[in-house]
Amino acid sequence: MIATPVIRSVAIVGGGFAGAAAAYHLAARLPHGTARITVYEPRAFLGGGLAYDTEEPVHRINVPAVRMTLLPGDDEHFLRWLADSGTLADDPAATTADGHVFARRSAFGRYVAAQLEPLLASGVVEHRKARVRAVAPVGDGRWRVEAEGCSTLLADVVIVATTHPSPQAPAALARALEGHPRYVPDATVPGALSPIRSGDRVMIVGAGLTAADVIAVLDAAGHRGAIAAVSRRGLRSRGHHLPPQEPFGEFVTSPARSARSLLRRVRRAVAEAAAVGVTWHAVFDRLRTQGSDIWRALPVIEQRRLVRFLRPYWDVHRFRIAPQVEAVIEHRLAAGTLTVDAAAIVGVERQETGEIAVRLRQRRDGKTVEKRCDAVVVTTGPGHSGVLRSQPFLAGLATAGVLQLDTVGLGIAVDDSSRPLAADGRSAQALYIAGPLARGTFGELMGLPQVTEHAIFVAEQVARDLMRADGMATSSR
């Protein structure tokens, strides 16, 4: 008498791109007909999430589109779908004068969404349009996932892949402005910015990518008010170097032990690239692709310190902005309707006429000053302690003791297979964490491939389990 093959359930918390890749490429390194993949996503569409969802026009990404793929090794295949589904031909804004893609974001979200269609119409992954309310272990190694308006889900094995919590607006802004109209929390939120009026003194909270987002978007909307980006260091993201040049530089070989030595090497292989007319992005480059090895060469007390004062600079060297979005900002820079100012807020009032004062110690001399503006908009970036509170499953499972916030402040603590590890160091069995939540181990997971590497990773880990189970070997289509 022949069994009947067991059918195993994978559920993946999250469809934005940590969580459709990892999808699809589970179900490529499963036999077909043994598992089947349910993903949680609230969105219309897989592989969208916070990042490609996007309506906005200006919303670009922000490298070129020949180093954006869902797939490692094809390196343009995601140029090619731009080419093939005629998605180029209707934005000739995408392509730079030296022939350089930077499409729309949300053009990348399409893309990986028709990756995952075959896997659909198949049904070997199904779609979700829910929020998870719970996860939880039921004793027989397998877990109970509640969504709102499902059915319950009881999975062999679920992946986390939610996306970062929302931005944690300054304590001061947070109590003074409550309500008020042109106060915006979170820049993410679609239509956020349209009770901004064209005339406005803009007051931005935060320097970096989605500042400059922020910026694009006001300017195309026809604003041409003062706009002012504060941030604790004044720093700005920077631009592309689109000339081809090899990464430089050497940080794995007798890796740095201190974030201090960490930083005089980059300087020091920044001055000899320069010396060799080489740009600093180059130096960037090579770090970003060892970043891995190089975070986990440093104990955590120096991971912290680089963390808290080395992090910023890396954010704006490391996360550049596209052409199209760079200009927009050297325009307003130029025509002097755009401020950059280090400072940090100290005080904010809301007057009665509508106006919001807001007080700044400057940087450079510690003076305070005020600045009165019209609209405030925080971009800070995501508030990484509040991760285990912006998920009500999370919020469960962490409660249980199943999961912890890691040692540095990035996201939730994790074992070197990517599975969550509780108070006690053991780790989660049948669990695992995609995506940029897990970068407290693994390090530079924020480009969309370390992402999609992690992704891999995890898929390969959870077809191991799940083959190892019904004593098979794992394979791949």
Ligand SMILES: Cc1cc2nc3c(=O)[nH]c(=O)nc-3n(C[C@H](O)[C@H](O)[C@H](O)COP(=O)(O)OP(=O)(O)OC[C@H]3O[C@@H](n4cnc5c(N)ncnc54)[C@H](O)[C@@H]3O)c2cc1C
Contents of the next structure:
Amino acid sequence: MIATPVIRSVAIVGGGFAGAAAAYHLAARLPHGTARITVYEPRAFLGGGLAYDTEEPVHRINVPAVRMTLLPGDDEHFLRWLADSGTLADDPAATTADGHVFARRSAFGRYVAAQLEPLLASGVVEHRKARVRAVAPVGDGRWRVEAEGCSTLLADVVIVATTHPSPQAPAALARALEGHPRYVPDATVPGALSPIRSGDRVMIVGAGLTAADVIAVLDAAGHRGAIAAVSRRGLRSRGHHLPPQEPFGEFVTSPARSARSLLRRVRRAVAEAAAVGVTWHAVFDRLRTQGSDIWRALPVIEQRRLVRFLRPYWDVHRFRIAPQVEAVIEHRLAAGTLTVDAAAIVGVERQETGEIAVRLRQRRDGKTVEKRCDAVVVTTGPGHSGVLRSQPFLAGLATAGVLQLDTVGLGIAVDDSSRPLAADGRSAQALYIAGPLARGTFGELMGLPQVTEHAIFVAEQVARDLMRADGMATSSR
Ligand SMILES: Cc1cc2nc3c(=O)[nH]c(=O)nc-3n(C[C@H](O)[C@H](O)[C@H](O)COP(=O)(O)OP(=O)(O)OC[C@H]3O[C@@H](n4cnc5c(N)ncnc54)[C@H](O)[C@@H]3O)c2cc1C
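If the one shown is the form predicted alone, what is the structure of the form predicted in complex with this ligand?
Once more the chain from above appears, this time first in line as the rest of the complex follows.
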């Protein structure tokens, strides 16, 4: 008698980029017909997520298209898709004067969705347009996955790919401005900026990539009022150096063991690069590719120091803005309609007229000044430390003792295979974290190339587990 093959069930919670990439690469590694991959994602399509499911034409990918691919090793895959699908021809502003392509973020989302399309059509991958509300062990090694409006699924393996939680607005702002028509606590919500009028004085809290997006969107919508971006250090995201440069420096041979010595090495490498006509960008490109090894070589206390003191500097050099967005920012700075200040918010008052009075303690002299504005937009980045409370299913897994916050407060504690670590040090079985939530263990895990590599790594672990259980060999595209 021939035994009926067991069809394994894999549930992926979150079908933004990391979830879609994990599904795609897992499907490629499993013999056809051996598994069904169910991706829970409330958005209309897989692969978009927060970054690439956007209708805003001024939201651009912040690196040239050749650095964005679902298929590492085929760097021009997305670029070819842009050309073949006619997307490039429809967006002449994507190509800079020197020939680099900075596509719209929505185009990248459509590209990923297009790669998933055949898998959806064949039924290897199923997209359930629903939000998962509970994931719990059932006792036989499987997981019960419950989603809004869907029947319960028993999964052999679960991959969590729900990314960082939304920003946590500073408490003083949230208390004083709750309900104000032009208080925007989360600028990533579609249409969040539409209540802002063209002449409004806008205060942006934060000055990183999301702030740059906000400025570009307001400008394109005809906003001409004053914009004041305020952050503790007054740093803002830098632009690119477009002529190609090889990554510069070496940080993994006898790696730094403290944040301070790492900083010294970076400064030295930047100086050495400058001496041979290479810009700092090339040093940060090397740091990015060696980020995971650099991070893992640091003791936890030094990782914490790095997060606390150096991350703001890392973020603005590492995550650069597209030239199109940089041009808007430079123009507004030159015109005096944009200022970037280093200050802490120490008080907020809502006036009867609707005007907002913000008291700021300036970093340069410690003095407190008051600024008046008509709108406040929060762009302070993900609320990392609140991740376990941000979703009922994560809170449930934390209460069940399956997962916990990592030691640096950037996401969920995971082992070297990206499986959640419980407080007693045991790794969860058949449960994986894909994407930026695993950053505390894997280090640099924000930019697309690293998220792709990590999704492939998780897909390989899952394929190996399933094939081992069934005594089969994995395949690879
Ligand atoms: C605004 C922005 C712009 C970026 N731009 C770039 C760039 O230009 N270049 C670059 O290299 N990197 C960029 N990045 C970084 C990186 O590419 C993205 O962060 C990456 O897409 C992360 O993928 P992800 O799957 O973790 O998150 P997402 O793609 O956001 O996916 C998470 C998904 O989980 C879903 N979800 C959440 N909870 C549940 C639940 N309970 N049930 C079901 N689904 C759920 C959400 O709907 C979401 O779609 C950007 C990031 C952001 C936030």
